[in-house]
Every structure is written in C-alpha cells, then in structure tokens.
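Heads up, the chain below is alone and in the form predicted alone; it's given as structure tokens.
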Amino acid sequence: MQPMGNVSDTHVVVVGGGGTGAAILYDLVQRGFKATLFERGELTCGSTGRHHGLLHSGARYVVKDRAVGRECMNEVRILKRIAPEAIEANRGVFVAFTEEEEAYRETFEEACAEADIPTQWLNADELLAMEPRLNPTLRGGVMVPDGTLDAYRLPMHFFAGARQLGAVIRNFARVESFVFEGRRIAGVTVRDLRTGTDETVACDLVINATGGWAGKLAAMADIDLPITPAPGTMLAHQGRLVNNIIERLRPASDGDILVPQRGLSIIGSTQWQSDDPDDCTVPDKDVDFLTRAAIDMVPDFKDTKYHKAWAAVRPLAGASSTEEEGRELSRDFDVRNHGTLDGVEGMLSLTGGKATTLRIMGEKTVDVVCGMFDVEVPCRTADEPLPNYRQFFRHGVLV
C-alpha cells in the first residue's frame, strides 16, 4: 500500500466492539488517524463481556510460554497504572492440593522468575489464615500478582478515550460486505440494525477485530483465516467465597480457576471447538464438572446458590482440527496483513490474545498500520492514564 500523506486524512475502519477493538480504536486516534468502529450488537457483547474477569499475571501460561507470561506481567503493571478503576488489586494463589501439584512448585517458580513474575510461597497455615474457606487438605500455594478486572469497564475506558479524540463508534451496525477496487478493499457496506438501512463507508484500511468471529469476516473477502473459535463454559454462584483468585498449581486445564467478581464466585472454565462462534450452548456436563471442581477447592461452594452458567469463545490464533490440538495453541496474538499474506490489500486481522493484553494488541496492530502508511508516530497508550469509563456516557448517545 502506498503512503497516504497526512495521517488525519487516512480513514481506518475497525470491525468489532470488544476490548481489542476498543484498544485499537483508541491507539489509532491517539496517533492521529481518522477512525470509525462498527459493532453488530452492543459494545462488549461478544467474548469480551463473557469472560470471568481474571487479570492474568501470565503465570498460568509461563511454564509453556515464557514470552506470553512476560508480556502479560508487563501489561498488568501498565493497566493498574492507566485504568485502576477497572481493576481490583487482589492477588492470585496457585494452590497445591495434591502431592503432584506440590511437586510442580519448583518448575512453576523457576518459569515465573525467568518471566519477571514475582512469587511468594505460602504454607498451609498462612493460606488458611488468608482464605479460611479453602479446602483444609491443601499443602501450600504460590502467590502471584493476578487480579480481577471488570470485563465491561476496562474496554469502556478505551472507548471513552477514543470518543474524546474524535473516533466514531457505531453499535448495532453490522458489516454486510466489502467494497473492492480490484483486489483492494476500499470500503464497507454497513446495515443499521435498528432501521434496516444500508450505507457504504469508504476507507483506506479495515481492521478485523471481531475475535472468535474473525474467520467469518475474513471469509467475506474470500480469505481463509487460520483461527480456532474455542468456546469455554463458566459457572457463577452467589456469594464471594474468596477474596483472591484461587488456581490449581498445575499445567493449565479445565476447571482450575475460581475468581471473586464483586458478590459472585466464578469457576472456569472448559474448552471445546465450534464451527459457529454464535453457537455457545453450555453442555450440561460442564455445569456438573465445574461445580465439582469448585467444591474441590472451596467446599462451601456446594452451599451457595446457583447464579448463571454461560460460555465465551476464545479466538485462538491458528487452525486446529481437534480439541487436543486447540489446547496446544499459544495464547499469544497474531496481526495478519492480508495484502502480503493473502493477496487482498487493505485489511488486517487480529487473532488470539487475552483480555489482559488488549492494550499491547492495540499497540502492535497500529504499529503495523503506521508501517503500511509510512507514518512514524509513537504509541503513548502505556504512558497516559485513560479517562474514566463514565466519560463515555457524558458525550451523548452513540451515532
């Protein structure tokens, strides 16, 4: 793609109103681009609004992937600084309930040290004094700087900042098709789902930030995007049983995270694969499994009242044909330039990542955009505090 001159004359359309789309949009307008975001539903209505709210220090993945662990830890430090109102600064404890889990401690702590993730070993008495509802059969645990984030408020901080800088944000606006000039995307056709009317919006670049739906959007441009939509079930009961995130001291697996989220206790999650990211029907067996997993960690869970079970789609970067292959995919993210890789100019797709890494995902994506348009404007999102998420609603209704 050729340089476009003044960056403010370059119009970028972002598709997807979740956390990643919010961070990309904010970074774009902060660097001077003209930007519009389209979301087919309400903002954060997809996977962003459905996860359990764990602010990952990276410890969960660090044994398998030091780079992802280090990146998550760095982003935790940044998010606590730029968006503190969206984060509860509690901690995470990887608890050993079995001899095998206790033996995993050395491997786990060594990996954390290599990724600059601070740890502290707590013996059983110390843990029970801190979290008396834990299963008393525990052997100890490793404390890490995990936390709880608000899945809605965090992206709304970014949306508030984007609107203040002139971004256009349109919800209930579904991208129906792309407008092509040869093999270059030159615009999008958008349907306003409230009025049923269509319009064409010209642009210089489209960024596909639709998460688990990224493959569907890419297919509209005849692009086969390597992505694995991997739904997972979460279960919430009423009552805050712990104040720290409780995790099993073992390689990441199903049903090994208990997250305190306001007045709820959320156990997660499971993982399966789906050809349709809109099909997130919770399997009955998942509820039974997660209930037992929670009781294993906190026996009082059995005495609390069921609140809700739901599923969210992980947008894993890379293709897989089986659930086992999907579990082996990295939790890292990938920015794909379809012009260089697929012969379709004017479109990028972002896949993978975690809620914790939304800011760096935005930064790396906009770095690619700057490179495409020969623009040298540094990212400032790690340095400047975000406006209060409430500011978003003080600028009038969405257009």
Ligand SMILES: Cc1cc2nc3c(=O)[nH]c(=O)nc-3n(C[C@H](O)[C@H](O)[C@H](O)COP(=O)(O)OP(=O)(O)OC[C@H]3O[C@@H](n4cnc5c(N)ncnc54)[C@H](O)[C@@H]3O)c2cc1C
Second form
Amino acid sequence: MQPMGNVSDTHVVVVGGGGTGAAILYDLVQRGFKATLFERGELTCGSTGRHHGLLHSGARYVVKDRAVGRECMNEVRILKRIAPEAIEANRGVFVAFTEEEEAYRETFEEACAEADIPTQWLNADELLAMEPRLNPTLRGGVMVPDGTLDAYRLPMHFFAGARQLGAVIRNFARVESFVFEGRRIAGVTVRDLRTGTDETVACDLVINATGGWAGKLAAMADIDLPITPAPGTMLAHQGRLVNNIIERLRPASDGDILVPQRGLSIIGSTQWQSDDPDDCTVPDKDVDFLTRAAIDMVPDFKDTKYHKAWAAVRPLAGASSTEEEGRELSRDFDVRNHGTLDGVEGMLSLTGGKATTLRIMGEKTVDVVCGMFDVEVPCRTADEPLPNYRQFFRHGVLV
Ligand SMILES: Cc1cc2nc3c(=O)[nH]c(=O)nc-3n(C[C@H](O)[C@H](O)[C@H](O)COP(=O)(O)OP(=O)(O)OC[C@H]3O[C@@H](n4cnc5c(N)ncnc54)[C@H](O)[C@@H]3O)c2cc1C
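Given the form predicted alone above, I would also like to look at the protein as it appears in the form predicted together with this ligand.
Below is the whole assembly, all chains and molecules, this chain first.
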C-alpha cells in the first residue's frame, strides 16, 4: 500500500526515551515518517530501566480485565518472535499457599481460558520438584507463559531498529516548552543538558511519551491530562532462589511477585500516589513489608544478602485523588489527541500500559498519526524481527 500523504516530509517529535518512546519511534520511521526523539537523561532512565522485568502473559490482570489479559498474551507471542534475545526461556507460576488461594484457582483458570492464556495446574510435589525453595506449605500452582524480560535490552532492540531506519535520537536533551502557531504546536524548545544551550526544533506533531511525567509535559501546553503517577517499590536480594516467576494465586496485590533476574531475586511491589514523579524515595516500611512477603513465598530469602531497594513510577491512565481510586485504574493504555479533546492541535499523549505492551502501544499511537496525516501504511512491527540491541551501538555515539 502506498502512502497517500507526503509521509517522508512529515516530522514527528517523540518526547521520552523509555520503552514506549522507543516503540513509537521505530514504528514511525518504519512507516516512513521523519522522526526525532528527545530524552532528558540516559535512554531508559525512567520507569523502563527500573521495573521488575516481568514479561506479563496477562494472567495477573485477566480476572479483572479480559481484554488487557488477551492483549498481553498476544504481545508475549510477538515479542518472543521479534526480540528473543531480550527474553529468558522461563515461565511463571501462580502459587496457592493458602486454602483461600487454592479456591481462587477456578476463577483464575476460567479467565485465562477466555483470554487465550494457556495454563497448567501443578500439584504440590510437581511444583516443589521444579522450585525446591518454595515454602513447602504450598498446595499447588497454575503455570502460565509469564517470563523474565531484560528491561534495558528490550527497548534497546527498538532503538536499534529505529536508528537503522534513520530516526534521530537525542539524549540528555530536555523539552522545555512548546512553540505555538495560534492553537497549534509547531515545534519544541530543547535544552542540551550537557552544554546548557537551547534550540528550537520545528515539527508537524509532538508525541508525549514521557510516562509518569506526561502530565507535566502536557501542562506546558496548558493541557490537563488525566494521569495518575503511581510509584512502587521493588527489592532485590543477591542470589537466584527460583528460576520461574512466582506470583500468588489471588487478586493482584502488593508483595506478590518474585522475579529471578540474572543472579538476583526481585520482590515487588507496592503502590502509592505522588504528584511528583521525580520523587521516588522508597518508604522504609516497604523494605520490611517486601522482605516479609518474599520470605512467605521462599523462606531462604531471609538468608540471602540485601542488594538494593528502589522505586519506579506507573504512568496510570486516568485521574484519581486517593490511593484506592488509583488502584482501581485499568492497566490499559490511552492515546489522546489533544486537537480533538483539548483544542490544542499538533500533540498526542500516551498514558498507561506496561513495559510488556510497548510494541502495541507504538502501533496504536502511529495508527492515530497515520489517520491525522492521511497516510495508509500498515504497521509491520509485529512481523519483522528487530535487530539485536547491540546494533544500536554500531552507529557510534548519540548526537
Ligand atoms: C513498581 C513497578 C513495577 C513494574 N513492573 C513491571 C514489570 O515487571 N513488567 C512490565 O511489563 N511493566 C512493569 N511496570 C510498568 C512499566 O515500568 C512502565 O509501564 C513502563 O516502564 C513505562 O515506560 P514509558 O516509556 O512509558 O515511561 P518511562 O520509562 O518512564 O519513560 C519516560 C521518559 O520520559 C523522560 N522525560 C520526562 N520529561 C521529559 C522532558 N521534558 N524531555 C525529555 N524527556 C523527558 C523521562 O526521563 C523518562 O525516561 C512496573 C511499574 C512499576 C512502577
């Protein structure tokens, strides 16, 4: 199919160099747009480089939201095809440690079946043979196609693909303000944080892919973006105590995910509300809580060495004023066209989603871009394998 608009002359600026920005940038240049990405820090320095690295099959969300579960599963199949080197060949098990958790099995398996997420019940002996360090009081567990993903390498595959196709990637470059022509955004002012110099870059469209900071960027254009930045803590101990992701067989809650990540065991997470996504100070109580939660699942956790506790920000789509409201928000994503919604032309914002769903978030966003510029080029990111993340560095240093 040929582009109908003059696609190669259409310049799109992407703000935010996390996984979402990487996937949008790659999709844009693959469909023929001219694209530049600005990231205020190192690439992936936001939530992207700091989450657990759980490749979600969707099982965690599926009882509450079948569509999100199905979408995650679909993306897992695609990512394993297009970026296999960013994903470990392990699985996930939702373990029942209590009678109540065992009773949740039926609801959970039914929901997984409806969302096309394959499951396999393992009895206590089978599970302990596979993961001997699990708390022996367990009653069994449901195995699902969760896995460990490399939080850094996965987006770097997308950045490598984008660079190969001519995208310009500028890090340590912070977008400071927008250039308006009437009510239309016609460019951005960018500060090079290494030199302190400012420049103006003209563009036809800005895509706000700044994750937890999306509300702040939108506010620069006088837009009130419905987003809830919701930080959460993770805790790593040295030593790999399990080889598969371990979760609890119950509705998603705090302290119920244990991820083997290289030589570490990561337990997560918690959730709180914050107006300032830059303030990610770990509350002391979280460290105690997560340590106890890990020991409940894997008693040997108490004998391993503390490595680090840190936090990242969930860019939840939708506004909320209390922690309870924030927890009720969907894990789906939202692409907002501020021209139609807020009367500010020339800008889209993306909120919500997960690291696992970066590719489809890129696809849906660029579908909207194509609609805006009357371009008919189909998305190919699900079909074409990405270059290895190492290829990114073959192009020399960033400009
Ligand atoms: C505790 C926790 C655990 C999680 N675990 C998982 C998991 O295991 N699996 C999973 O799939 N998902 C997980 N997530 C969700 C996942 O981390 C996020 O959905 C994802 O990383 C968001 O990526 P992003 O690119 O949208 O945002 P980010 O990675 O935060 O990227 C936004 C970028 O925008 C940049 N920026 C901001 N303002 C500007 C500006 N003015 N100019 C230039 N750049 C700017 C920031 O520096 C940042 O790098 C977890 C989230 C949390 C909080």
